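Here you get one chain, nothing else, as structure tokens; it is the form predicted on its own.
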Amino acid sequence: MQPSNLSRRRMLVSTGGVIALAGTASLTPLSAALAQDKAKEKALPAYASWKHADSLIVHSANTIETKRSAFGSGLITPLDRLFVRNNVAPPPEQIVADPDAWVLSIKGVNDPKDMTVAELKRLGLVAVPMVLQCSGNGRAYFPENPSGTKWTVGAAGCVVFSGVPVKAVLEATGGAEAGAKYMTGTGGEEIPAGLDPNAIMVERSIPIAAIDDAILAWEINGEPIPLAHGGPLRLVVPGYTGVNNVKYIKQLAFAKDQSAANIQQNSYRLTPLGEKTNVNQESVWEMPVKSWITSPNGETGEVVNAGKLQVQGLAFGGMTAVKQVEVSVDGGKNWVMASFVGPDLGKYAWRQFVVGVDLQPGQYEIASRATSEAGTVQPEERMPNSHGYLNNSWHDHMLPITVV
């Protein structure tokens, strides 16, 4: 079953005052990595052919980015505009034909068992609005040009997952075995014969404390999860980066050690520049506070008419709610407070923000800086690492515009 096209919600925005600024700020050239590679347009892969092609950038069959101009003015990202990231090719489409029949094996508990999605549905139901974001979102801004997809801001979306709390599943299986420190999800991608499963399979371990808000989801934005987004069943861990939200989950296990899979041991680690990745380095788990501008949308060569302009954007706090957002039009020299727009969907969802500016002809650099409820301020500089993970630098995400 393919999801229907969801209508984009439109909301009226109100401004939090007007800043009158002359166009005297000097334009500092941004890193060349900011420019989106448009050398060759690619077609949507078959499993995502239902998506809105004009709203997306197809980097590869397994990496599809939402254009900055496609986020719009709604809080919830429509499925046909939501980014796609797969570490390996997805399973066959037929696995979502009968979602209730999908089987999950639950191990490392006092009463191990296999449960179908239909059986999981009897244990409880919650809906979690949350930011879903690839660990490498913002990689294009790293001057070191790390390997991997050159995401800018579009490897993220705000969606509502619905499913059963992991805590309810644990209760139904007698609880985790003594000494368990990690929860491990194993994806249902097919492993070619003759290959070492540990080298290929998507199996991620996260601290067992993450079960507090984790769910096993079968719906996204009120529809059965399509194959492109991990259906028929996905492990959802709010506040954690996308790779930890294991798609097509076929096994949920609790153990004292992390998975032996390569994707856990040797991937998604915060590796210092110039070093090789190893298991002693910090794993890419929790998301940091972050924001970026969505309007003006930053398309190459964008020119804006002088006068009043509504600067809009998106912000989230990571593991806590976002508290406030400031906006600058002069590259971070001066900041003003933005206003939130629309409802607050909870601590894991993003908030829209807006501020009115009055710009004279000239060149500007528009930046946003978020602060979380925990008091963490979005930093000016990225955290250097060899794989380009967790970039939340406000300076990297600035947008240069020309006002005429």
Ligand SMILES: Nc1nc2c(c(=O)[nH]1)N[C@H]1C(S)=C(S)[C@@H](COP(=O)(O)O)O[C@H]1N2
The other form holds:
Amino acid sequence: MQPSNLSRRRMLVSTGGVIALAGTASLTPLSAALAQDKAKEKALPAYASWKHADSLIVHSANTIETKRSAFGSGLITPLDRLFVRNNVAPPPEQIVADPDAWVLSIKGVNDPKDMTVAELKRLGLVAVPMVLQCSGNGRAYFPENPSGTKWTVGAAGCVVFSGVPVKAVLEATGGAEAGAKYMTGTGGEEIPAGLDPNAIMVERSIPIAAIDDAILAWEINGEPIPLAHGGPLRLVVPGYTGVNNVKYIKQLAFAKDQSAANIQQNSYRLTPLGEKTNVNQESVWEMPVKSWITSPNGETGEVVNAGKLQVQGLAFGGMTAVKQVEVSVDGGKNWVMASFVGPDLGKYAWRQFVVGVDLQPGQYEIASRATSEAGTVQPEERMPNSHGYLNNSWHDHMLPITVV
Ligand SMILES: Nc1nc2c(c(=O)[nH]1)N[C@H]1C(S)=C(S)[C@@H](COP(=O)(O)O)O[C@H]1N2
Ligand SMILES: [Mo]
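Please supply the coordinates for the form predicted together with the named molecule, as a counterpart to the form predicted on its own shown previously.
The complete assembly is shown below, putting the previous chain first.
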């Protein structure tokens, strides 16, 4: 969905008269946009050909989004529905043929060494249910139309990664060198000869203070990580945005400085509108509290029958658990408390929520607003920034529903 359609919709509402009942205006611009999207539909790329096409929106060969209606209510996102985001083309499929043989170089430690996945597997094992979400999820709702993929809600999933804690690997390599402040993971993509590696490579640094729950993972949802999601080995930093979870990791390094790669220095920073990105701006690391409605799905112009209805959605706290979710059917004027569906899989996982409503015919705007255990309430407004990162505005994620 294009933001222009959203704003147009709001304009129709504010100029009044189009729809008599409270809530939204005509769905026509949205439906038209969706019909256009349908016409532009692309095929899944080869590395992701095993995915469930009907659940996905293929923006490009390297950007594939889960449809808002395709998250299900089983908490964990099935792999064939999980979004994909590659900043550069993935390495060849053959790197996942023998996962145990993949080698990780560990540097900036007192006893640097290369370790195979088979060796890493001997050091420890944890399983972490967690939200994996692209920094730019929700970018489509930024009115400034920032460049980058126009993700709505589907550049996110809740998955279980299994692997060894980074701390156990540090212990096995003598601990980080004195003075180290950052941990840097390097992606296994091949850099074409003649090109500046810093311009291309996916190499991300996080503060050492944040590595407590980080793992080096070889499994996702109980199976070896497929190439599309970063197999044979992936750095996973629960609570941090997607880009910090380096796929096909080939090097883990501890140092006093952040990576010199462009993706660390000049990308993924919270750049104020109208300013140029630079290293002094905050890096995109931690995810903020967020939620959105998944059903009924107004994004597809869903029309529902009057009467009882179960409003459903997803919510997560970011760095802490989500404590509660409220739902509004009148554009945020009144809120009711939703209940959580299914078990609590820990602070980094999302929770699914539901609330039963009884709706008379009319137009409604359905929104959800989460509060984290840290006490942070999902804001009405997004934080403006020029690349469209970290959108957690409940207003932006609100859906129009027609009840007949
Ligand atoms: N090596 C490598 N790691 C990467 C990327 C990449 O292009 N290369 N993309 C990052 C980004 S921007 C996101 S959002 C997530 C996406 O993870 P997924 O494709 O498994 O959903 O991977 C991150 N890790
Ligand atoms: Mo991302």
